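Take a look at this single chain, the form predicted alone, given in structure tokens.
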Amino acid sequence: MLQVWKSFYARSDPAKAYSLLSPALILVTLAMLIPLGLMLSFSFFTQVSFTEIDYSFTVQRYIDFFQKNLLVSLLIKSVKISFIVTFVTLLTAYPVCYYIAFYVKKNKMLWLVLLTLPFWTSYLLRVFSWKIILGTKGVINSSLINAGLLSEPLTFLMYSETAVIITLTHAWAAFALLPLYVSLDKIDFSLIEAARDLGLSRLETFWKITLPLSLPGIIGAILIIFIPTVGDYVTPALLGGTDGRMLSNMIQAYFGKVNNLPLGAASATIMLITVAIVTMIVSYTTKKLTQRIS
């Protein structure tokens, strides 16, 4: 039997591939699929008391979610904040990557290292740094008051959606820089020169050549930023206040202080489904745009 397996393994490329992937597959199964399965199963149970759970199958928790206006509004707000963070991050990161890819001739890696250097520190430290910057007695308000431009501090900068968006944009900027730079750096510059020689302006060249060819990096950055920011709860908890709360904060409360595991599991499942739908829409759009370009 062992000889048969060795012969099959020697001749079969899929067997070699699966054997190489098996450690990663085992890790993914233990660390992700099993917890997701447990969470999904808990979403069909009922919290009878603070410590007792009724394990009878029911979909009432999903009905409860959509009957609670607060949870639905937090889901919509979470998606909205993530879209804004993704858009602002792309809007700020794309010009930087464009400059490095086409105008920096030497030490490009040094530029990338310097851009990502602030992200070598802890995520919590960066969040607390923004808390100091955006606070009523922070750097921005103190500077504006000392300059005589304000008589009172700006209150919307802290414990609001604005604070959450600014902090998340900064926190995930590095994850947008790398895929954008790679896609732009792979563009053959001779195509851009040919477009300019044929009479296209800089804007037309960018719109018809550079932007379409960098589309894979843009889509990758969108997915990398949007998926985790929807479920971020640290930044809204520290900087969001009541106005900047997201659905993840309620999910954390259901699994923590409220101790309503089934409703928390149902809320998390609905969030995952929402993210999956958005991801499929983006993937479908990418496929169509790629076919149109080709």
Second form
Amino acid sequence: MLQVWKSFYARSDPAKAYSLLSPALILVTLAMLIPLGLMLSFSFFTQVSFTEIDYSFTVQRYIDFFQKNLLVSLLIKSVKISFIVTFVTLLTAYPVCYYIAFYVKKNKMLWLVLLTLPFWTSYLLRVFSWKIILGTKGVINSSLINAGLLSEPLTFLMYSETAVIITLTHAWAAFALLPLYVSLDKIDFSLIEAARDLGLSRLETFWKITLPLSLPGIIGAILIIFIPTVGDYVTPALLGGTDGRMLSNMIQAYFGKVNNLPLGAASATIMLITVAIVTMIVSYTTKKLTQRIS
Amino acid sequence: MNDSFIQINGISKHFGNVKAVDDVSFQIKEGEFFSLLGPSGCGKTTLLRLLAGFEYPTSGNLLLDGSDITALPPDKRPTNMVFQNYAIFPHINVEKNVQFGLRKLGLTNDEIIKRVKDVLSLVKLEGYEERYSSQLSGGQRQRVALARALVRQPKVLLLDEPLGALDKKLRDEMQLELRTLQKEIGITFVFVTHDQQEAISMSDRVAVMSEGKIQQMSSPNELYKNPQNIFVSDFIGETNFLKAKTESKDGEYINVNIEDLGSFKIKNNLNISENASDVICSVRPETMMIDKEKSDWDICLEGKIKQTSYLGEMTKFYVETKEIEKIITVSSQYFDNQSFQDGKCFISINLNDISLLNKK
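Having seen the form predicted alone, I'd like the form predicted in complex with its partner chain now, please.
So here's everything in the complex, that chain up top.
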């Protein structure tokens, strides 16, 4: 019996694949699929009173969501903030990666490690340190006032959308660096030289060769930043104030003090679907756009 | 034809302390197939990249067809390059790769289409327009790279070891094809290679480089038959070196005392006048004769075969002699590895085949 199994295993690639995948599969099933399924089913129930839930099927919670202007506007704001964060991160991380990939000859790894140095401290700690930097009596405001450039502190820096955008951008930059660096480092420099040799200026070479060839890294970076930032609630909760509140803060409230689990679950599901759609649109258009460029 | 089409005037290129190209001056003729030959690290590729504009010289200047191109960026030079790894753009197909360099030339659409069609037929790649780099073989990629450079009708085509990645059979074929192509279109080719056979078989002229300097620049024939120093003699083909001292000059000839062999009168191709200077005598393996019998050649030595290598069209014998300490390499088309059962043989040398080299 054992012999039969052994020879089957040796010849079957799927058997090998599944046995290697099984730890991850078990974890994903237990920690992801089951909670996700539970959440999905809760979104079709009704909260009758504070402790009581009506388990009969209804899509009323989804209708509720779109009838509440606050929730829709928070969803739009979440997506908007994430877009800005993604864009700013790409804009700042890309040149750095370009430099390391093409101009740093020795110790490339050291550069990357140094760039990720701030990320060795905890996320929460970094959010708090931005509080110190951006606050009314924080580093920026007090130095500007002491320098005589301002008479009153800048209030838009703290407890605002700006604060959320700055903090999230910094928090996720490291995750953009790696995919961007890898895709740029893979580009054979002679392709860039060839484009110059064939009459293109530096800028044209960037548009026609470097950018399209680093596209996988750009899409990777967009997804890696966009997906988690849409759902982030720590930063908006700590630094957002009322202005910088995002949908995830509302979802947290529904599951917590407001105690409307079904509506919270419906909001979370809608957010999930939104992220999926936005992600697909982004990667599709980015691809199309670069095809047109080249 | 312009004899000084490309003028390289005192060009040096230093990378930190390394002198990649060290004060090099020469000229390349219009329509010439010119090769830069040398071992890796000799500066040949750096020199080519200086011509292409990927590097700028530390000192010296470059003139192409009378105008100074020293400071021009690559996109402003009338040169195009075939890269060692071909550098075919992987995200666009063959046709777009070839069109790539035409956009900036201000051609009409019809002209672009015609030029692409013509050049693809020139390099025998019709029907491959829609393919991507990953769908091509090494030889086909090489042709795309060639087409992409030639379609711009550059004044000079620069080739950086373009045949290095191909297998031997294909390489031989491409050598012939490249040579024919060059004669057909008449564009000046500057060809970089480390393969001496390749350089000799294709070029009108070859510059042998070592340590950033030109060692010798001449026709392939001249290079093989009349090397000017030990480096060139050693690098081009195979040879035996014998130590010698000059004695007295005798017109076009000079008496030379070859170590362990005695005095001989040989042609003074180096124009040496002084006495008692150390020189090296070089004898090519194929100019010597190996036989079972003694011969009446100028020098005939008895020897013992230590090792043979059979190459098909000829056999190389590594022979030990009583007189000379070093093992002498002799090649023969007539005898092979089975001809000398006991290993006993005679090797003969004609004085005409000995060339004199300066000891460096």
